[in-house]
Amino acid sequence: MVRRFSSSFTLFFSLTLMTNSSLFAYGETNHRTPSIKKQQELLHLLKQDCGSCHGMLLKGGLGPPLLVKDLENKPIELIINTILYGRPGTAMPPWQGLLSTQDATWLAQQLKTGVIE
């Protein structure tokens, strides 16, 4: 009893802590902006790299649709953690090797408000 107690407490634990870190990190990346010359490759990469599975206009492809009314009900710390971290047993890929929480978060924020549309 006192051994399930303690897995069940270390889980619950570890998820509120990685819940609150992957927050902690957006609040802090949250007001840095990257430079023009990054913001374009970032674009760039967009309308390329995720514009292959989700479609040159994000209207959906291999990929959910990317558009503005399809993302409104997400979280933005959603949309961030699945850029960095894929999304398992799906063909969305980790970029956490290639973007930084920071680009990742910029991305989210460009997304959320329709830039390429």
Second form
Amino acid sequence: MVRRFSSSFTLFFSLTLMTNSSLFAYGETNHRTPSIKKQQELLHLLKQDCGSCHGMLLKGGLGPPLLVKDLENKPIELIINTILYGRPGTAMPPWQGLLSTQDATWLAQQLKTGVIE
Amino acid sequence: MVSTTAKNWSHRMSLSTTVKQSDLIPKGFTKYFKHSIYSPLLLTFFIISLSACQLQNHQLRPTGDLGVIIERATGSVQVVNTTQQEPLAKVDKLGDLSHASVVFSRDQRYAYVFARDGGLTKVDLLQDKIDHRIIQSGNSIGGAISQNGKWIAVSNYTPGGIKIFSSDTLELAADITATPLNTSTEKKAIYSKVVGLVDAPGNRFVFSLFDTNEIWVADYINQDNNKKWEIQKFTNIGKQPYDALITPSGRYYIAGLFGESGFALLDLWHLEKGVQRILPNYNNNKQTLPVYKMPHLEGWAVAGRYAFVPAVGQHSILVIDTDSWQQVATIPVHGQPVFAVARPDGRQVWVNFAYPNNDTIQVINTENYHIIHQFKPGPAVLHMSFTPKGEQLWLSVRDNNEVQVYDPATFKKSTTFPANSPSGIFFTSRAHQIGL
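Please give the other form, namely the form predicted in complex with its partner chain, since only the form predicted alone has been shown so far.
Whole complex next, starting from this chain.
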């Protein structure tokens, strides 16, 4: 009984920790992923609408290429921030308001791992 | 146009409808036909030639009412007919068409397709096949064909600049590199991206440099056996020209500015006057909204003396008097406008929008600036094109995988047909328009 309590407590504790950490450090955890339907919508958006500037194959256009090799030296937080807040002085608009932090985080992870390639 | 042999055949066929069949057979032949031992042979000959005639007639394809629709996700195009309002054929293996545009040869036989991946493909509309294809750069945005039809120019992002090709063979005729962004010799040079390439009267090409705020005019000089493209450069024209257009007469080149409020105007009749800034304050004192898709100016609508232009960072259409180059009105619309396309008679302007409002179309009455019609054709309407006399409006609905055709007089949909992620719709009438 005691053991069971202890393991539940550990599980609860670690989950809380991870949830908290995911709020503050985007890249470390992936526990609040969008639903499968939302993921498909986001991939469609990435390919078609982000693609109008970055290319449908993300090889660049008016905006820079977004292939894994182009992003490997960029921290994921920078990518998430760029998606949410845009880049003033360039054509990159802020997507905050259309995309949640969770959406932007998931998209940044896809870009980093090259899922769309 | 029609091919020469085809023309002859159609001439004969039209004769047969007005002249009695026996009159078509020369008298000498009739004699043989009636009396000679060769008559069965001759009869067979005539039957064969008549069926060949019919077969040939069936294959005839005038190109004046054709068009090309880009299927962006599959790298293919559909050849369509606007009289029948139906697709005729599909041509594929054209590369990455995620941002593609098309110009036509002056005889309207060939479509030149500019692909995102630097591909330039000459498609034969009579035979539904690729005539020539090259990869001319790493990343390109569009192109134009010269006044005399001899040159195809392509504007490139990587490496930044334009390349000019023979429209016949697609052989490289000139390679014009844009201004470099870095001067360090250690780094691989990066050149400004080129946008807003148009053809101008006098076999000139005019284009804008997005990163270095310039407009260049390339002029073909053929003097004393010295043939070359001469470049005139206009600098400091305004921040980040993102696209441009030339007025229907071919006189004024206007680049839209993304990095600041306003437009850069160049009078091609008087280059010595330099670039003039117009509407410099239209975005001042206003909070600019995010632009989720760059507006396109190629479809800038000029109705009468007024031009209807998408504002950047505002959900509005600007109305500009093309005599004084002053703004005369602002029309609030549904979202960030992408294309504003005038019906050829100038009475209506149709507008589509950037994400997330790209399921909607609004139609503006150009006399009183009222929105007279609004509807939702479907998710992601990317492009609209009028037939040359304006009795049809075609639009592409990317995420419904369909093309829809409307009667602009009644706003009723006349037909819908499937297309794979359709984007640009280009009719062969573009062959005879200045600027394209």
